[in-house]
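Below sits a lone chain in structure tokens, taken as the form predicted alone.
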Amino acid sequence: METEPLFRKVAITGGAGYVGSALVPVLLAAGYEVTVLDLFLYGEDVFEGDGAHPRLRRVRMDIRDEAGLTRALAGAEAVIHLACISNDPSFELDPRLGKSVNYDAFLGLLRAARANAVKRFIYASSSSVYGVKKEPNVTEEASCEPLTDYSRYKLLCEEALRKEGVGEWMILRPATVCGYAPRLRLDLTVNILTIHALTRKVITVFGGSQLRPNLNIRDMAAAYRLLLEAPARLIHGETFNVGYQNRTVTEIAQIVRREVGDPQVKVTVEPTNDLRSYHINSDRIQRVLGFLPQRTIEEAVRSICEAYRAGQIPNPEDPRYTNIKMMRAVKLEESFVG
């Protein structure tokens, strides 16, 4: 049975990105009014058949424009903050840009949200804030020891949110998301190994023993919807890991090879100095909110295979599928605001 949205009007920063392109259609189908705040670097047609939906509003803007944010959030009851320079390589391409988007803009977003009396604020942090852990089950109580500027600023935003607050707020630390979405990313472990298997017939594994926590993108969208609808007493001021399958890179490669179903695909192993290993425990979100992922790495691989074979990924080398390539292509600069 569908439930009536607790907060009907939702604003999503970075809503035209990878996760947003899967999340927005889910929320529209559930009856939400959705405002997407985004630069739309990857185009404005990422919502497939929902582009002209009467409950979808698109605002092209830079989230560092605090005055623009304050105007754009007028009437919003809930905010899901997805916008950021995603992943370590993209952040390191221009650290000043990364800080200005991932941290400085966050402080402005909190002010803009408070100015509009936003009732619920959901922050997409990252499981990378934990750093490298030896224990097999990294819970929300584990110490955070970020290894990179990307993860360090994610953690600093968490601390700012805890200190300053805004309405009913909570923090999500997602695993690495995988699977097909209209605004596809092919720079994530499962996705990139899958497209290489399809196009190159070779899956190259660097190292292989590193653990990666994974979450199907459809479950990621379901988690955000659940957080919008959960009672405040269960989520306010809380932090949740959200992941599903912790697998080594070698195991992921073997899953990809099996699901692609092409006997010509080979797996090769190369040495690496990057032995960062992330593995998270997501029991808490299941215990508190009843959230249990329904989809697997295998299904994520199949979704990319189906899209590729249907011609929905016409040129996998297109920069739009890789964040760092797209940043270079559009010459995204620190000074750009709008």
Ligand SMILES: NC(=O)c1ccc[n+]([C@@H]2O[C@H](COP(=O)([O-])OP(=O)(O)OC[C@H]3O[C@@H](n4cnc5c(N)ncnc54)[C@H](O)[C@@H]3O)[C@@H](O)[C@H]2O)c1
The other form holds:
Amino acid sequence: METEPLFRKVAITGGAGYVGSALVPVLLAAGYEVTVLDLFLYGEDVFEGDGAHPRLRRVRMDIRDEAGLTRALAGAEAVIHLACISNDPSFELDPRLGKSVNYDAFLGLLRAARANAVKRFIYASSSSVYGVKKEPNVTEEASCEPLTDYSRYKLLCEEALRKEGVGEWMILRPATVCGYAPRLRLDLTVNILTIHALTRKVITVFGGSQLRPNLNIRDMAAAYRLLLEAPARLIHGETFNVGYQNRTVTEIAQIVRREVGDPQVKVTVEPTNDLRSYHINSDRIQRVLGFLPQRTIEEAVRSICEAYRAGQIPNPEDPRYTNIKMMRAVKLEESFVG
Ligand SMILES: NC(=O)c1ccc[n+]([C@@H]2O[C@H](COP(=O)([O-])OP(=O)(O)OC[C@H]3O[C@@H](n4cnc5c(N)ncnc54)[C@H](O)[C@@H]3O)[C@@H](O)[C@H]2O)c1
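What's the form predicted in complex with this ligand like, now that we've got the form predicted alone?
Below: every chain and molecule of the assembly, starting with the one above.
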């Protein structure tokens, strides 16, 4: 599809996170003016060479500060909302904090975006809103039966957005992201197995038959850019799954072992009671927007191997790579006090 920037000024909440650290450089290179609104929980140095880019503005703030958000969004034409306590364990660490960031702040963000007449609003939901499904094709029409509070609040935000709206809005339900980015998460399936193969020479698989939907981080960034640039008539009020390869955990372990290329790496299997499978169908985003992921799980594994061997992941045990460890360390207050 021929795309042309419709907006120049984009604000990204949580733009210093894993996805943001891959997306921000893509948008800067495409000519956007980018404002990152973030607490920088996982570090400041996440934009590599772009840190001092003249079109990058960083605003260190808590998205629960609605007055601050309203000020920070002045002039923003589009918002991509990524900020989040972004997985089940870190949400469950403190459910009240999780709700305040993942849900209450979302309502404030909608108000702040409306007050600034933001034209386009892209919400990062999650494919986990579907819960476990038996049917082979989990399309956007499948019922949502979230199994955890993290997923439930993702869905409640979707419902609030559908009800209240803000400019041209849309909802993206991504698969689990994989591959290297400057703010790296090593608590996601492909990434965990890869770092264990590299550092421990052992990949432990619990069960193994469970399906997981995956998306390379470079395709994740490309999908957000596409949503910024798509004509409003194709995206307004729409919900899109976005994923590429659905694979069992055993298959992922085999891919990792092969790509790491170290014959000493062993795959061990441990029993588990949790054989829940998740998978999604992403035909719709291809049909409507022509989006077809270009990068594989194999490339994601190789990107982490290359970064590790180049010394870019000096201490994989550092809490900055694992959300729950960092959330324990930073101890955010349950409610925001300005
Ligand atoms: N990574 C995935 O596999 C995946 C899959 C599906 C959906 N998502 C969604 O995509 C979004 C981005 O995910 P990610 O992997 O980059 O997460 P991440 O945890 O790496 O990034 C989240 C960012 O939000 C910031 N943040 C957290 N609380 C904040 C607050 N109160 N105020 C301001 N900033 C705050 C953090 O500092 C961090 O930079 C999330 O909404 C997540 O739920 C991610």
